[in-house]
Every structure is written in C-alpha cells, then in structure tokens.
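One chain comes next, on its own, written out as structure tokens in the form predicted alone.
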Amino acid sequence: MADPRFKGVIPPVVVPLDENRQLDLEALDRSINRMIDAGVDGLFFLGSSGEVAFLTDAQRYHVLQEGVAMVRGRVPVFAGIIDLETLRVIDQAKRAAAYGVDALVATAPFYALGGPRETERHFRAIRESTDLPLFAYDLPVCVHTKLDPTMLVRLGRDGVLQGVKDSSGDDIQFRWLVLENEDAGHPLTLLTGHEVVVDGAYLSGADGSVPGLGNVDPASYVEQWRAYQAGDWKRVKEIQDRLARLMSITRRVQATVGFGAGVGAFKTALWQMGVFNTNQMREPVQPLVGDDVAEIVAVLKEAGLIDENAAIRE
C-alpha cells in the first residue's frame, strides 16, 4: 500500500529572487510558513514551478539546504532530481538525500531519448542508488516521453516507485493509471499536477495534488482536499471553480509564454500580495511588467486576495 505520509496538498515551491536574481531568504521563509500555516501536507522543491531547469547545481543545493532548514520537519519535503540522463539524476539524488529530504521526484531522461525499455531501466537504476521514496514525474510537454500506466504500476509493485506526480494533462491515461493502481493493491501514491481540474482527479481517485497555484492560495486547496476527504463534492466543485478563475492570472499575460507566463504570473501575484519582495525570474526569462501586472492584480482583487483599493506595487 502507498505511504500515508505522502497525501493531500503538496505545492511545488515557487522560489523568490531579489533584484539581482539571488535567492531571497526572507521571502522564501515567509512563503513556506504561509503554506504550512494554511495546512499543506508537504512541499515540493525543485520542480517546474521552482524553475529547476534554470538552476545551476550550486543553486539547486542552496534552495534545498535553505528550504529543508526552513521547513524544520513540519511537513514532508520532496526534492526534484530532474536532469538529462540517468547518471546525472543519480548524482542529484545522492546530493538531495544529504540535505535530509523525505522523497525524490524524477522525470524520464530527456536528451538522448530512448524508448519504454530505457525509461523503465532509468527508474530502476535510480532505485538501486537510493533508499528514499521515489516519485515518477510525468511531464511529457517538457521531457517528450509519456509514462505508461502499466509500467508505472509494475514499478510500484516491484518497490521501485512509491508514487507518481502526473502533470501530463492526459486525464484518460490518469484514469487508467488509477484503475490499474487499485487493481494492484494501490502501491503508488497518485498526485495530480493540475491546478484547474483537481476536482476531476479527486473524482478519479487521486491521493492529492501538487498545484503551483497553491503558492498563491494554499488555503483553498487545503479546504478542497478536506472537503474531498469528507465526501462533500458540492464544496469540492465550488472551490475548484474559484481556483479555476484565479488560475486565469496565467492566461491574462500577453508579453510572454511558457515559464514567463506561468511561473511569472505566480511570482507576480505573490509579489503584489506582499509575500515576495519582487517578481524577478531566472535568466533568460524576464519579470512581468506593465499591463500584465495590472491584469494579475485585477484577478487577485476579484478573488479577494488583495484589497479592492490597494495600489499596484512598483
């Protein structure tokens, strides 16, 4: 059976930077405590929302070191060990373990692309090099490999994987994964990476969510999870509708696409809410400015996350 420690709302931590693109420790501590105080069940460092693809190894380890220290064991810490190929991922796993994380999260390899056999061997090789719980991160939009549900459940039965973070956007495959996992005795914890249709994943049988928007509004995702646990589906949908409207902060952005629009909108929202001190991004992505900031502020005011009369921060 899946480990009961790894359920519920586990936001992927958005990392604040100062104007010089250095880690803003004050803002990071404030954001971490805000999410923990809201009742989240874990925190995922060095995921896509944490701009892991833009970090040097030294920057990754700095985030982990500071993040683990700030969490202080209050919730489980997941660490992304995302890298090009297997041996580099194993090296990331060993370094992350040294910082005292509770679980590891790895994608398929994504440079020298292989097939199903190589992908399965990749996860088995990671398992041979670590005793920590290992989650597969299904992210085909970035790594160009869709993880097969049957393979994932097989790896779960064999003790290679302990869970899956599904950010594929493929709800049909996720439903099949849930069914195969149940038929096998639920060896895997299944987490959805959605922000907008978490209610649908819960209806399918997901064990929790990993929403980047949970940095902005952690309390609503926690309330939704608790309503799901209580069987209050009406409330689950009501909260999801509100969160779907809030997620429109990423759709209002006109100046850029990709990380700049997604993570850029999260950072801008947190900045305007006073959680972050800037909305600075990692090179080569630029922070949002002008009309994009104003659009995000308008959504935040509609959601009640900023006072209606508040001025836009400069």
The other form holds:
Number of protein chains: 4
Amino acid sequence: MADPRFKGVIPPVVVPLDENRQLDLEALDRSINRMIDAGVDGLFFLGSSGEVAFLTDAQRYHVLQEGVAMVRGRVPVFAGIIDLETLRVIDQAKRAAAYGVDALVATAPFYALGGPRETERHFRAIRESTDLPLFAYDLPVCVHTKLDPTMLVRLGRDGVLQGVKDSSGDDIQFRWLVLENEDAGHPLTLLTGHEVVVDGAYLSGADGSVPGLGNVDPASYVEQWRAYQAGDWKRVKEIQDRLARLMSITRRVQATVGFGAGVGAFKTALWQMGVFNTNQMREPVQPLVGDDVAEIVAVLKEAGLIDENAAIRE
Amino acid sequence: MADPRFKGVIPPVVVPLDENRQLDLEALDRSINRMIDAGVDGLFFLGSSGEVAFLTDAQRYHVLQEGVAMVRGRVPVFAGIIDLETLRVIDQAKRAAAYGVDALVATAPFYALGGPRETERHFRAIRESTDLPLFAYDLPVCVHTKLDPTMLVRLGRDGVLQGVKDSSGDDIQFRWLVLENEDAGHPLTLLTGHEVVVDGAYLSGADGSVPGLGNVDPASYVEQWRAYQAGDWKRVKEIQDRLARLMSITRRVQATVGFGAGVGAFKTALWQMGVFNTNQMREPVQPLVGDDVAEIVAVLKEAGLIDENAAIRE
Amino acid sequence: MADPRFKGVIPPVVVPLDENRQLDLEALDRSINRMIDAGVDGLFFLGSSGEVAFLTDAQRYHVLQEGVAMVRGRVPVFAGIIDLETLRVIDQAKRAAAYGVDALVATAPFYALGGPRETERHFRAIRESTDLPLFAYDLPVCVHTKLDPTMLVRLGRDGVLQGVKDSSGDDIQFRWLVLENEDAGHPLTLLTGHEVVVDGAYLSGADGSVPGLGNVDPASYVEQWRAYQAGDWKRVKEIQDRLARLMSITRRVQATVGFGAGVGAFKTALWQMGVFNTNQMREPVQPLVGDDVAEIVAVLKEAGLIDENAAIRE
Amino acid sequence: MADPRFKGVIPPVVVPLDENRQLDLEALDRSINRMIDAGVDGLFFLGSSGEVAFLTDAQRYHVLQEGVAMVRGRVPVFAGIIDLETLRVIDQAKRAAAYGVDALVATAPFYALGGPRETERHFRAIRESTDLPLFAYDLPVCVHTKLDPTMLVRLGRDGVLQGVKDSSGDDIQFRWLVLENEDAGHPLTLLTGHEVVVDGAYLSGADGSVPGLGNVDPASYVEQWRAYQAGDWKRVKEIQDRLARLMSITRRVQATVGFGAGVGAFKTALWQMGVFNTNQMREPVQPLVGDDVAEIVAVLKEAGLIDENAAIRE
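For comparison with the form predicted alone, please write out the form predicted together with a further copy of the same chain.
In what comes next, the whole complex appears, and the chain from above leads the way.
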C-alpha cells in the first residue's frame, strides 16, 4: 500500500552558508548534485539537520525554492513543516506545498503540553488541510513526545499518514511499528533517522533511511541500501561499521553539545572536504574552530574522505 | 535599576473564541476591562496561556493589535515573542514591536538541542535587534532548558535583559535569582508565573506575578499584591490559600492533561462566569465538556465566583 | 490529629568520619549536642544527608545505635528506612525499630518501575509491619516518583502515614498537600526538606523543616521557627535570606555534582568550623579539596560562622 | 581477551512463587532445567527480572543457593549484586561470591546523585574487593545513569570490568561500545538485554543476549544464536520477528505498568504454560488477573506455546 516512490536513502539536506552567514547557493547545488550522483533516492529539506528551527520563514522558503529547482525532479523532495502547534504547522504545509514538494514531514505538536488525544488530532487536522503525502517525524529528543506505534499505524490505515521518519532512538518501539504496519498491510513507509544503526533498522524491516551523515558520505549509504536489497547482510554491517566510525566526527567535539556539535561537525566535514565553502552556522550556534576542526579532519582522513596529506582549510 | 513601570500583577491574557473558533473581540474587550478595572498592573499577551503556540502569525498579531487598542495605554503591555530559535524569535520581536507594546518576553531557544553557550548568545542576539525592554521567560516545562540565575543576572547587568518571568517551578533557584539580582543592584524585574504560591515568591522578593488564574479572579491577586506592599503577610497568605483552592479547577479535569486541562479550565470558568461566550480551544485541543464543566462550576460556586443557584451554561 | 511531638526544626544528621573513613563518634556527639543545644525539635538519622545510601546495614545500625544513645531522649529521633522495594524496606523498619527510634521515614519504592497502585500498596504494606509513626519521604530526585498529595492525605486519613517529609522541590504540590491535609483534619505532620525556602513552606502551612544546612547553622533555623510561631514574617524572611546565602557553599563546588557537592560542602563546613575532624566521604565519593574548600571557607566567613582571620584547616 | 565461557543466550531467571508468595522450588527447578535443556549458555540470577529489588537479603541468597545447586555447573551462573551505593554493593558481592557463582553483575550507583567521577570510582572500588569476573549492568531506566562507552572500555582495558550487560535501550551508544571494545582488543564481553531487537544487537557485534523473554521461549533464542553463529541473517531476523510478536504479552497488560506488566506477563505466561504453578508477584506488585491473563493466553496460542484448545488456568 505504501507509495513505491518513497524508499531507500533520503538524506536530510545540510545547508551551506557563506562567510556572512547567508545561504551559499553554489555550495548547496554542489552538495545536492553530489548526493544525487551518488544514487540517493530522495532528499529531505527543512529537517532538523537542515536548520529548520533556525531559519525564519523567508529563509525556509528560500531554501525550498532553490532546493526544488536544483533537484529538478531527479528524486522526490520531502519538506519539513516544523512549527509549534497545529495551526502553525498547517500554515507551513500550505506554503511548502506551493513549492512543488512531493511529501511533507511533521512532528508531534510541541511547546504546549498535551496528551495522546491532542497528538492524534494534530495529524488528522493537518491531513484535512493538504493532499500531499504526510510523514510523521518521531523526534522525542526535540519535541518531547514519543509517537505510539499503534496510533501511527491507525493513522496509516485511515489515510492520514503515508509514512514515518523515526528518529526516536527507540529500536524496540520501531520493531513494533514495523510489525504492526506489516499486519495492517504496510500502509506506512518507515524510514529510520539513525545513521549509526541503519543496518539494525533494515534488519527490523525499515523501508529506508534519512541519515544526516549521508551528506558527508552518500555513496556508502547508497551502497549499504543496495547490499540490503541484495540480502548481503555481511556487507550491510561492514558499511555500517565504517559509517559508525565516521560518525565519531560528532563525538569528538569539545566546544559545545547538541546541534552545534552534530550538524556543526557535518558542516565542518563538508567544508574540509571542499563541498562547502565555510562551516558557518546560524545564530545562536557558532561554527567549530581549532582542535574541534582538527579532530574532524583526522577522522575524515582515517575514512579516506580527505587525502592523508591535505592541509586543514582555514 | 529595574524599570518602575514593571511590577505587581500582570496576568497573561487568556483569549476567548466564538463558536467558530474565531477570536471573540467582544469577550476579549470585556475580559481586559475586567482585569484593568480590578487594578492589575500590566497585561501579558501571547504568553503560553494566551495560546501563543497555537496561533498562526496572522492570528498572533491580530490579538496583539486588538489587545493593545483595547488596553489604551492604561497599563503596560507585554508581548510574547515565542518561536524556536534565535532568528525566528527576532522576526517575532520586530513584528511585535510594530504594535506598540511596552516589553517583549522570550524563552530560551528550543527544539534544537543546545547548551549554555547557545542560550546566552540567544538573548544577546535578540538584544542586538531591538530597543524594547526584554524579559526572559524561564519555562523549562515547555522549552526543556532551565535558565541559570547567574547567567540571568549577568545579562541583566549587561543591559541585555530587563526582567525575568519565572515559570520554572523551582523556588530554590528563584531565591538565588532574587539574591544575586539584589547583590547586582536589582537590574532585573523578577516576576513569578506560579499562581498557586505567589505568596512564597513575594516572600522571596519577587517584584510581581503573572498569574493565569488572574484572568478568573483578578481582584484577589490585586488585593494580595497590595497586602504584600503593606507588609500584611497574614492577609497575603489567606488570599493565596483561597486562590490555591480556586486553582483546583485545573486539577479536577479528567478528559485530558496539560494545556487542555489548564487553560481549558480557565476558559471554561470564564465562560460559566459570563466573561467569555464559549470555552472553545484552538486545534488540536478540544473544549471541556460534561463532568469536567460541572466540576469547575462546583469550585467556582465554593469560591463565590458563581451564584450558588446558577444553572450550568450550555 | 497529627502527633504534637513532631514539629519544628528536625535536621537530617550529617555523619562525621575520621581519616580512615570510619565513623567518628567524638565528632558525632559534638555535632548532635550542638544541634540540640541550639534548640532543634528532633533529629533525623539515616536520611539522604546522613549517607544512608552509602552505608552497609551494619554501618547504618551502628549510626542509629550511637545516635539514639547520644540523643538520650532529649528530642524525637526519626530514622530513614531506605531501600529498594517493599520487603527490603520492611526489613529495615524492623531493624530500626529495635533501636528505639520514635518515627520511621520511607520513600516510594524505587529501582523497579511501577505506578501509583504499587506506590500506595507499598506504604500500606509497611504500615502492616510496624506500629511506629511512619513518614513518607517525597524525594523524586532520588527515587523518580513524585508522591501525589491526594494519595498522601488518603493514607493519612487511613492511619497509614503520620507525616510527610517533602523534598520534592514542587512548592505547588506542597501547597495542595497542605490544603488537602487541612480539609481532612490535619492527619499528617508536613515537613519541608528545602533549606533554601523554608520561609515559603512555613507560609504555605508546613509544620516544620528538615534542613540539611541545619547541621551547619542550627541556631538560625531555630530562630526562624520561633519567629514563624510568633507571626514575625519579616524576621522569618531575613533569616531565610541569610541561610540561602549560606547555602551557596554547595553552589560553589567545582569538582563534582550532586551528593559530593552538597553533603560534601556541609562536611567541609563543619570540618572548617571545628565541629568535624575531617571532611571525609564514603565511597565512591571523594572529599572536597583545594579551591572548593577555600570557597566554602569564604562563605562561612561572610556568614560569621568562621572568624575572619582564621586559617584554612588542612 | 574476553572470557570465552561468557557468550550466547543467558536468560535472567524469573522466579516462581507459590500461592503464599514463597519461593516455589519445584517450579524453579523445572524452569531452570527447561532453559538448560533448550541449550542456553548461562543463567543470570538476581537481575531485574529476577525480582532482585523486591527480595530481602535472606530471600536473595536463598534463590542463589538453590539456583546454583539446581544448575549443577552445567552453565555459568551470573549473580546480580544490586544495591544503592558502593559499600552496599561490595557487601552483596562478598555474599554472592560465597555461593560459588561465576560472575557478578553490578549497576552504576543509584539513589544519591553523582557524576561520572563517582560512577567510575564505584566500579573500581568493587573490583578492589573481589576477584570474580564483573559485568557492568547498563540500566538507566532503573538507575538513571547511562554508562559511557569510553569509560566502559577503559575499565575493560584496566581489568576492572570483564563485560557489560546493556539494557540501556540506546542502540547507537551500543554500536560505539562495540567498536571501541573491538579497537581495544575486545576486553569486554558485550551482552544485550533487549529481547525485542537481539538481531540488531548481534548485527552490531554483541557477544550474546540476556533476554527476559528467554524464560518463556528459550528454544527460539538459542536457535537464533546458532543462526547468528552460522551467518544466517535471514533466519536470525525471522526468529526475532516471532519473538517480538511474542513480547506483546507485556504490551497488552492494562492493570498496571512497568515491572508488574513486564515480569508479571512473563510469570503469567509461564504459569499458563504449566512451567510455574502460579503467577504470584512480590509486594507491592499484584499478579495479573482477568482480561490481562486472557490476552496473554491469546498471544501464547498464536505463538504455538499453548495448545489452541487449552482452557485458561485459574
């Protein structure tokens, strides 16, 4: 029942800035083409890694307009419609739809406290306002609500949701989600957002992945997906081990925590690899400097993503 | 050092809707006048109780435009500029400023994970974008970051912040905030957001309160403030006990939890008291019905806010 | 209805160790006498501040045996019976009772996950096993369950509980607890465990306090209690401000967090004041050293608890 | 480097009670033999599923004495030494060692608040007191501290720890633990405690599993382990799907939450399957009844663990 267009490796697009912290279109185009050329199956704009929380509405829709144009229909485009509560999310949905995206991605409502009644009604109300495929984004670390598998599958069966991007970090509930979805005839496309254990999610039955680290090494995630399709679990795991080691670029950061360390490391890697022109971040986050950059470069060299003899870019 | 205009009882304005869930201007005007006539010292629009999370930008600024006009300068107007991260909050600040408000109220950044570096930079960046007095809104239950007293006082000394609305539920850290603020020459106006223990906050040294329940019984909060100014602690406590009992309108709700129970109970009380015309809520929250309404009416009758023989409005 | 013996200032006894990390009876006797001479109304052994979590059973009952003997019936003795789940707590209750204590103090069950059914049954099962007065210890920071005021008052009315030591940090729920207890005829003695805002708890209607900082400055807490009994709120607050400033001995610690900073600071203060002979801690906690000690001494000098010209003890 | 005896399927032993809530030796012997006959590689007594939190010390060591005797050296015996802080855990270690167990399992210290310094010192202090192999039990849901992979591997390299039982629910950090352990020469035996995604843990590189559900269906976990050893990932996953469905016995419980639902469901299943004579639980937990039992039986019939036509035992 799930839409066959939505599957495989769908990186959340990390957005490059220039020295003045403005959108760097040249670098964005380069990064998008690099991922599509590597064989990714979709691109997700305005996700957490895409700085959706940090962008004004004008900046969000600038990214979307340019991103859709750069993709040129080669792969499906997902757009995050991230805002606090239902009416604000519906506003985002209407605007995003106008840019010709292929699917929308919404979290549970956040900020105001609610319960399961409000969460379920939230997704139903969004569905009443749009005809686009809708993915629930399960992201308790940001929105502080875990989406219940049984509710998700019910919303799938009712045509409210077409998929789930699971970034919950809860592999047990993801397994239940997969099994309940299967029992219901697979109405939902199930994507994992955890770049470090994509292999385990595939073994659980995921239909694809949304790896932030896929901006840095898209080819490995694509190769892993193909090995999974071929049933070559030994290779799936080997690639995952490589990618889990590469993910240590985010673990070595000392200057800060959270987004500034995570996406900060991705941007720094892409900058050092020559894909981005800077590692600038949006306020209030500051770019990584000094030892943090050096540590990231060391990991990239171990992974073969930067030449062993290359100097650190400044 | 703190601005003498900002003190006393400053209720967060609960916003009435009509049967179609549209802003009910007649009821809003009635409720605002009722609070000002009772002697409140300010009004806070677009706070959590003011449904800020649930309103589109257009709806937010409709409330602000009408609210400022209805207040007619009789008391200072505070405006919440609640959004995810810094640039979005600055956008809200610029728009709110255009409506002639007297002060802005911003939370810590939320959604994306960060640390103390990002939180402090966030407030400094907002200050760089506006000349209006700025209050930090300490609301960990919604934004999942507790603001550190020492950081707040540093921002006060540096002219970044002019005050704090403390809804942290942490009376120990509030005491430290008061003492550090005093040692620094009182740069910050310190307001408590906890309607149930305003007396304790006054004893700690608060400069005022922002009680959501003040929409329901503004006169009692005003009388309590005046008793505090007169040093009559016995009376301050008696009134608080009355108000803490009245707050049980929010505790008896069975249908849901969080905002729908809390502000849902305030709206239901105001509706049953004839101040509001309905108890409608914004999506995805549903209005209270049935036994929940009956329980609230029972509490209001005990408190003398509804006549003992009055029928339940339907 | 509540037992009139249980009221006022009841410090949790901090336990001195010698250089070999063994119980220092001489210092314990000195500290106990110092608190009783200052006029405290009871002493609480084997509480969190009394290292109950760190002591083997043999060490626990050594403290209790010596402590009861040193108190010599001058004030009531409370004993913590802290263990994981019900049967283990009942075991502790039986042993503690054998030492002639006046009341027992038990937390909610912890470690295993449960819900309100298990929490309520836990206290009822303890009551079935002992005739001693039983206090519920509301300590969510340690046991990760918040005790519901309505349940506590129901257990009070049923004769299961005789009191509550509230260390929940939730002044709103404490207010509700006080009001529900009052409506039920005051079956429970309500004690606050928060040394920094005892004044607010008294204003809410607390029957007494259990301040860890009372080991360091018992005279001030006793004077505050008497001012409260006399209705002198101005003085109650002044003393609280002094004590809140004194509590900064725990806030200035850099070496560690939690118990090692909190009780570590109390022990260091008592050592520097000459009440204890060392500031030794139980495994795995290490005693404070260096700058942390110097910071504590500076606070004690400001508070007049150490002579301005005294050298730091080593 | 890791001890080759410790690997494979090592169920935590669920303990049967008779109608008087006393240890049921006959049923315990039956259950132990059933698991060993199915081919398990070890048994873990006094874990969370083994009611360690609910047993007095006398009851704990009764279980251990009988359990070791019943096992008769056929497989290695692990013993939980679960208590609050270090000295209490060392006391448990000394007692457990006297019963001839093969390895000890200790959590991070709990109840008192601490930081990483205290956690690391805790394990080092335990090591100083015993020569037995020591496993760290990573169980943040119970002890509210997540063990850091880097610290664990450091303790492995230093000979402090010989293994980890990971019940953290954090598959990302488990992956890092596996990789860091591999880089260090594999000093630690790494066991997963998550019965629902054992396949994913094996793919990550786990050395074995500690599945509570293994009491109910040991043969499937053993078959899964052997399929993993043979590299047959398709079969590993198929069996996991079966077991994940079987685990829904814990998800259908309505009467309570946590341990009472989880281990309560295991006991109810074993009772209905004729392995246990009752489904009695320790205070304050109550056994499942009525619809909860019927739901569990329905799942067991679907799984073929109870005959389709069997009546519900009462």
